[in-house]
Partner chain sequence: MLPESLSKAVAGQPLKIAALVSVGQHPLSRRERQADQDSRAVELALSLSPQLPSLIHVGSAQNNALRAYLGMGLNSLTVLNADPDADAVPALADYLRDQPLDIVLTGVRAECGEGSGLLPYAVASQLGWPMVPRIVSVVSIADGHADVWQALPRGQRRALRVPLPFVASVDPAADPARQSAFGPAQRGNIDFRPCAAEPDQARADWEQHPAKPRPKRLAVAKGGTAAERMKAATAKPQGQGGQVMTEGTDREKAEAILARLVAEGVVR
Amino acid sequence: MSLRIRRNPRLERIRRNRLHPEYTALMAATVPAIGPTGLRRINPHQTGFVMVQGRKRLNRLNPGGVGFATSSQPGQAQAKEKPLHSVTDPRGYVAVVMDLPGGRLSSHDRDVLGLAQQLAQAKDDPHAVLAIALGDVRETDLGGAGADRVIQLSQLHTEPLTGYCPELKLSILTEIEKHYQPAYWLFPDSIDGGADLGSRWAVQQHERAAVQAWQVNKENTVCRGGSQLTDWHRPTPRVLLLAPECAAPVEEYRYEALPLELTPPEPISATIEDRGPVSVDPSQIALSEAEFILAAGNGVRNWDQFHQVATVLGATEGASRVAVDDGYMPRHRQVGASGTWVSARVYLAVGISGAIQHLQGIGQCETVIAVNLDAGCDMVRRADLTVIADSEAVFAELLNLMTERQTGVSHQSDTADEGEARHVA
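Form predicted in complex with its partner chain: give me this chain's structure on its own.
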């Protein structure tokens, strides 16, 4: 047997040609070798392929999975890969009081946690980020957002911390200050409560807080001034109210999110009493602020029915320009380039074709639902859910469904089982 390596020109040709039908099978067959220590070894002579001119080429698409980690499920693979960052014996804390609107981390909260990690890393001795969650928490992955330690309280002496209770929250922060003396106190400067609580805390601590801070490091802070027209450069204070996007959220590591103990403070009697949310007439909400908009266009004929549906669904009314020009809706209800740019979370567009001037106005909407007769129109391409149907018929059924929801009785008289209907009633 000669030891001469024999070349196989055919296989070489296939290795060179990514479009060859047998290419994937061949590359998949070249399994990575496992070395004696269990590590995966790559034979550098086998990666890539040699062109006819004799030049070596690397194939970074790497279908055989040799040499590179395959990312068939990128999200999962990355989540597994992230190393754990742990602070075993913190010498100090960076406290973050999160907003948690609806019990979940907002993107603003994540930015502030990201900044807190930067500030903690900038300290000479190990500091831990202390995430403070007051109220109901439905977020499960505080560690993934950058919390080393967590203090979570959903009630204080049977007083729930949901709703508006800044004085109770202040008493808890005072207790935390007493036990842990954080090096920094960070708050999101947001309308969800962070700005209010942070201002109160700064005044109570006699600290001149940095408000609308958007560039922060250990020494200096840049804050936006009034009307967003000036920047104030100042030394970094202990209490910071941070603008959105003040820093990037954490990415490289997972964090421990270990719960910390806190003895609840003495009960206090709050002077401001929360009397609950006020039911707001959705038609009074400004279009740009509304959360849920029912918009009508040229495909709506029965306007009384439209107003009725908006009322039962509790939606704010909007309209396309055609509906406004034809006089069916007031001008301040027009959505689009020459009307209002809306930021609704849910936008239900009925009989609107989706002209570009209209689509511009709904660019920020998260969920768009369309009702239209024409499956090829632009609104259908934008929508997350489209129903191809006549607007009047859908409105009528929506009205029926809503009355059934409220009364608990099925009106689908011809198909409904009579016995069952009686049972439900």
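What about the form predicted on its own, after the form predicted in complex with its partner chain?
Partners and other molecules have been left off, which leaves just the chain.
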């Protein structure tokens, strides 16, 4: 019996006929075509995605991606169910104290959970990753981020854990140490609370913590120092304050995220009083440090309205290169590979088509919202939420909504037609 791969003339005819009823299903398959000589060939017509308007777009953020979208909505691939990773009887734990800014996992938290899984799997006996969530938690997929077990507390003896309360949180960590004795304690080395709490915990445990650690295994740790220009090598300690991108987030498996019970510690009298956050002018925040950015592109015409919306929403202003070159925004507000790389939690792009340099600059943003008239532009492809509408209409609606929220008075239109016109696509 010959092992030579043979051609299928029927499938080749279907590939050449886009009107054939089996054409879509056949082109969605990832099996490469067979050439006349029996060699496997990549079909260039199969690379990319078909947008809403029927135009095909290349996925520049994932050049290796091949195949058309096969879901009910164009441009969205079907999600495959990941295999479940379970630890039935853990002999130990790797504890991760997450920042959870705004109640949700940050990219820094996901990196730390990814490293925790690496340390847990490097142990000889089965270890589980214990994710510790203190405060207001809105995240619903801790298992998808790499948590085998979860301890979640929003308050301690009627005292909320949402503000700055390191003494209350340290008492909880002490109780976890008493009951579970984790092999490692992992904290994000960030301004969102991980650096402060991790340093306090290391002092309380008489441990010499590794700070700004970015390469870690069970034996050695590499830390950044000297204004990020020097690497310090040391044995891996028990308490680690980890830098961003210390490890890749988990992707291959989903995890159980089973809740664990914890006996609340005894009440303590805290000496630190949280007086709340200090208001800061968003226009004075650098783009690289901003959490909420409102960026404008060539599609914005009413710039006074744009500045007014940014002020009302409390957003830091940004712009595309076209808007900066045209003189509408200063150069230090340019976002992109040729401007400033940003890592905002929310990036609202208005009238920006999405050049490759701009998409590279917003690659670390958690949530991207696009407002554009072109449903097939690259920014729409990148966005998590899209509004297909004119920028002035969206700005006007945002101003009305913020006015209603501040005054409590609803500004509704007098006629039914005007009321129907007030919507976001």
